[in-house]
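One chain comes next, on its own, written out as structure tokens in the form predicted on its own.
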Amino acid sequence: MNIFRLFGDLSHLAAIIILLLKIWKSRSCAGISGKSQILFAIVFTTRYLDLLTSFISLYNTSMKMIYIGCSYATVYLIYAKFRATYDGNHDSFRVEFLIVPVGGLAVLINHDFSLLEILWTFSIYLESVAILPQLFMISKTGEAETITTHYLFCQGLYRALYLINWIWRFYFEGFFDMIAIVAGVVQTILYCDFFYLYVTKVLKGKKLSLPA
């Protein structure tokens, strides 16, 4: 494992922890898209089915289980424990417009036409757009809490570091995965505007707002 993948994993884990702490400490899920969190739960579930068939390392297994567990914990907090604080009116992105095309693309373009491979590919494609309901929600409300922006920044940083990881692996290991790279590029592009606002506003103590 190279340092870029390690820090990408840590950034991803930090994003998840930040979000869970935000909800738990404030006793509120205001400003958080439950739809994005459902999509991430689907991503981790379909991607890590190999937990049932293979063992790579203790680190690998532990991280997968943490991602799955935390994603479902987040969904539970939003839709059950703190449901009264969930803003369903603004969390109105039509996720079927993401799931259906992504599912079709996974069937058509994959490395190996098998159930596990199709589901893995589906998870890669879906992760690249899973944040859209959250960004759409921020756009509708016009602003985001600082802690939510930190969560989004760590999510975007994780994907950017993973792109560097793929480049590293290509040059030093000869490994190249076009599906993961293209999906990673798409996901990183979606964060670009947010990154700019994060650096120019949030880090300077200003409240982040997006045009509606």
Given for the second form:
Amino acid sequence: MNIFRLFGDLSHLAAIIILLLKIWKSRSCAGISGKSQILFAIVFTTRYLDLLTSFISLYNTSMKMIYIGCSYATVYLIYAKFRATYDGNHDSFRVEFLIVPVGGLAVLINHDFSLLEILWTFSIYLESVAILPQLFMISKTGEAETITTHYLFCQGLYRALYLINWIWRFYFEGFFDMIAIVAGVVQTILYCDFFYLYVTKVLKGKKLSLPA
Amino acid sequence: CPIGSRKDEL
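What would the structure be for the form predicted in complex with the partner chain, rather than the form predicted on its own?
Then the entire complex follows, led off by the chain already shown.
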């Protein structure tokens, strides 16, 4: 464990908690892409199946349980409890255009052709594009609530910190995982446009609104 | 070689 991975995990945890609390307290999921949240639930489910097969540490196991629990709770709030506030018209990204290519790629490019490894690889590839429905929705509505931008910032920051963690681990441990690194770079690049808007607008107290 | 199979990250 290093400081970058620790703060990456904490940033990811913060994002998940911010979103869950935002929906719960405001009793509304307006502006939130339910499709992205379903993709994240799939990402955690397919990646953390090793909860059933191996124990790494209390930290590792508890964080995985929290991620899975919160992501399913968020999906439940969006599609069940507060479904009346779900903005399905703007959440129109065709996720099948993500899942099918990612699934095919996971079968073709992986470290080991075993079920757990292919599911893990699928999860890594899917995570790198899972935020697209959310970013697409914001581009369609032309704006985002400030709390939603904080959620997105933490979500984007987490994988950016993981990139530094992988540089650290390569230099000090000789460890690297090309699949995770390439997917992590793609994932972080997808947030660059948002990061720019976040720094130039939200951090200056303005509302995040895109030129219509 | 990538030691990708060592899954200790979240």
